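Taking the form predicted on its own, here's one chain by itself in structure tokens.
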Amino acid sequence: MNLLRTLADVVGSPNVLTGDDAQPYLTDWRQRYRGRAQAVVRPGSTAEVAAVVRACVAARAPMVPQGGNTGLVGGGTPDDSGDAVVVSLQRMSRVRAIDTANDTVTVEAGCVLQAVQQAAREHGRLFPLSLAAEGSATIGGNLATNAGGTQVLRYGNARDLALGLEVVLASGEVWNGLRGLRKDNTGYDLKHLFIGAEGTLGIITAATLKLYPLPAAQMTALAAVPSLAAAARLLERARAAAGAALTAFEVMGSAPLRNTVETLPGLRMPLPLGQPWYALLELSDAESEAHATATFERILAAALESGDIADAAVARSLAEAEALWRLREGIPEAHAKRGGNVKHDISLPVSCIAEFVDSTNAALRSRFEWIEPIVFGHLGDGNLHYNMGTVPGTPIDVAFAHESGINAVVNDAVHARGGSISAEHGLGQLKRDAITRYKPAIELELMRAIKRTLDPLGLMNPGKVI
């Protein structure tokens, strides 16, 4: 109880949550992981975060940093021991500064991604990180997991958008690395230690991020394609024709699309669901809508002639474009409503993806006759959400009962092709042990050495990543 009194002195009693008040912070978004904690503490400034860390270190209390609690691998959920303190950054939500001449924005870790996008837009700029949970995911969580999303093809992951960080270290000291520099060769680039570390090395409290000019026009199209190989050829054609203007290229199997349209009200397919695959393309044109339209027409006309697409629908308004994106972004929600599925967040060279899906689907079906692949994702950057459901009439619990066997087939197939078993969701609790099967021993030891150096007491988000 001495620790809770100290924490209350630091952040105020209303911001130290226990009992029922703490429960929403102790279960992950997928309802898969449920933990216990001494308390949930909600600091309102970097100085308060540092004081919270020092208090927890003195009490030898583990700390679990948490942003919007939208993660998919249990990285922000405490274990069941009840020893941890969950450090929620949600009160730290200020946009500290926008520098339009330098094209940067500095925000606190609890700032919701959508709020950063809006702040940039109000200043005539684009912050391009975009993902389905952007209305609740926070910048700190995005950086801690190196989030990807739909525009990685053009702008890169969260790591590529960060110029500087402010971090509270495991000692309670504050490292202020909020530099808006695109060139700084003065030694190790320390920010990259904390991006993607899922709070295991320190707590990100603020970041300086890159901004871009708003495009003159954005256009979106949905294309029906006969195979993943054809989708890959369409991607190659679109890249050649549009270059950097091609900001997104998503693929979706017909099964997840059909489930989404049937499950979520208000959604409709502008094309018949008669093809096995669908591609969603977005162009962000720096010149004009007319130029974007002409580029799209050249891409789609050539693909139709070659047989790489069977049909296409081009959005003619912002509302139509948003409706197309809701089809893609609604897939996880629709499948959650249907009971979920066995999830895999994988990355592969684009050149391997069609063969991987065909051969791995066949391998899984030969072992589990009831399995139904639910495949969609970011083909443009080689990231697939290669999820496994069940055919109609088979409860999803059957898939969950065979999860370890399914995971072994998928992960081994990914590894054999030089891929990664975690493209954008992180390792968290879900893949912490699995990664030891695929990473070289020297790489794991380097990670452990960094962890020992920066967190010698092992109090920063223990049980996650490594």
Ligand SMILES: Cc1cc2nc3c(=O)[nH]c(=O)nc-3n(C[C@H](O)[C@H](O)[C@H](O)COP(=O)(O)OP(=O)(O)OC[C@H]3O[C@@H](n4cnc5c(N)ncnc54)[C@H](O)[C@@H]3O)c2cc1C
Second form
Amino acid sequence: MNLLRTLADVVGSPNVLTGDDAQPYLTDWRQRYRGRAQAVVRPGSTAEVAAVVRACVAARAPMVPQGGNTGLVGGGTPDDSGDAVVVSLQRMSRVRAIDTANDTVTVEAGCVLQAVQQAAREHGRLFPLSLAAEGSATIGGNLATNAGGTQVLRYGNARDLALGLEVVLASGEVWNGLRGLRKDNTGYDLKHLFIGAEGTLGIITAATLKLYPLPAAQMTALAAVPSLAAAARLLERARAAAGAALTAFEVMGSAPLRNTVETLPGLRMPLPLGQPWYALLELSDAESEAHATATFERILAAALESGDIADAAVARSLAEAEALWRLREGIPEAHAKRGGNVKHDISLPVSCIAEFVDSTNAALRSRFEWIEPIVFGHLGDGNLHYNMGTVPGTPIDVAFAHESGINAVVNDAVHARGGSISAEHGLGQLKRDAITRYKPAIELELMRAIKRTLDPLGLMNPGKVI
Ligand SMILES: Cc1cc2nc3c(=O)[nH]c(=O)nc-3n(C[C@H](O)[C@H](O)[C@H](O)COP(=O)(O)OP(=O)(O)OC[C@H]3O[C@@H](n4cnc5c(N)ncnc54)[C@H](O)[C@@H]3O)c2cc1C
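Okay, that one was the form predicted on its own. Can I see the form predicted in complex with this ligand too?
Below, the chain from earlier opens the complete complex, with every other chain and molecule after it.
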């Protein structure tokens, strides 16, 4: 029987999209990858996902799972053969259960991250995963990419927030591992195979996630810092003074901030743009606003005194805090509007970061005199978006024409310092080949062995990761 007819029997014809209806699912957020597919299929339940997988296996059709399609490495975009079926989880958006006594929530994979945060808040709990694309990114995509975001410093990444998973395997069988247990030493922890696998081992259909108490008070400040080394010292000072209450520590270069304020309407810098770096700090206090204010004042006063910050602005209201976060979270959107840049999502020990940026900037500038570093990221996690644009007057296409040369300089410098060339975005199509240069052969072979075991026909998101 024809595959599309079988899929329509499973999910209903309105949920099998072809032609123009399928187009939004075939291009990635950055508009860098465009693919083709037999169809986009939108199952509404785990049983339907399983039936879709069985039908695709019978027809030997590759499957590309997709959530909110906000991934930045082309993981959710099919290749251009037109053979694939994109399996969109967007209709599976139910919160199945909240257990406040156990501090867990069980949600379907297509639940948008912001909706999970909201559901938790309505029950007096915090679901801490937070990233700029949270209005569209889904929990399935967050787990499949092991997303990081702005709260990793305190709560860890998506992997650390998952207690259980439900997965449709490449065979079409359903593995129900939705356990809400914080302790379970009964052999291999299988959920971790699917988390971060970018859809290459199976389709995540639901997850049981950890919840936390809502903080009594939250405060945000922006500090102007004279160097990245000073920002790292400020981080150390803030950690020592605030401990677990320090929930975010982001840095932004003055170039991306300037571009963002110029590009997105309604944004304003509360400090003059005269320093090379800016740090965004967030305190989440379990006690009170007065306690948070006192902690912040202590940290900032000591840092001013030591010269590690030149100036600071503390948000006095929720609206002011949101405006500070908008400066940080608007950076990717503003640069996408300005034509993009050559992206790197690197992580290093925090202790190496300032030296890495100084020496790699110098190495890049000596080879590409038109380069302009657009650097920002999650300094508290040792993770920078070390992106490369061009100085005014040089079109960004010049940077894209030299992308492989730029990547080689950056990736070699990261590798030489024991870092990772993909901290939180994954490998997808973008870094699939590059990683073979840096990962030990034995690690790559173990990954291939896992892939062969769980997906012997190679139909789960082929061409991604490995
Ligand atoms: C403006 C902006 C800011 C961002 N900021 C951050 C950030 O701070 N931190 C961060 O980590 N990321 C960030 N990202 C990247 C992106 O939002 C995350 O990777 C997110 O987790 C992807 O979720 P998604 O639902 O959009 O997944 P998609 O883009 O749809 O898919 C991503 C990958 O996961 C696979 N996948 C999706 N759903 C499933 C499923 N149910 N089962 C199995 N595989 C699946 C896909 O095949 C693909 O390989 C940002 C993106 C944008 C556009």
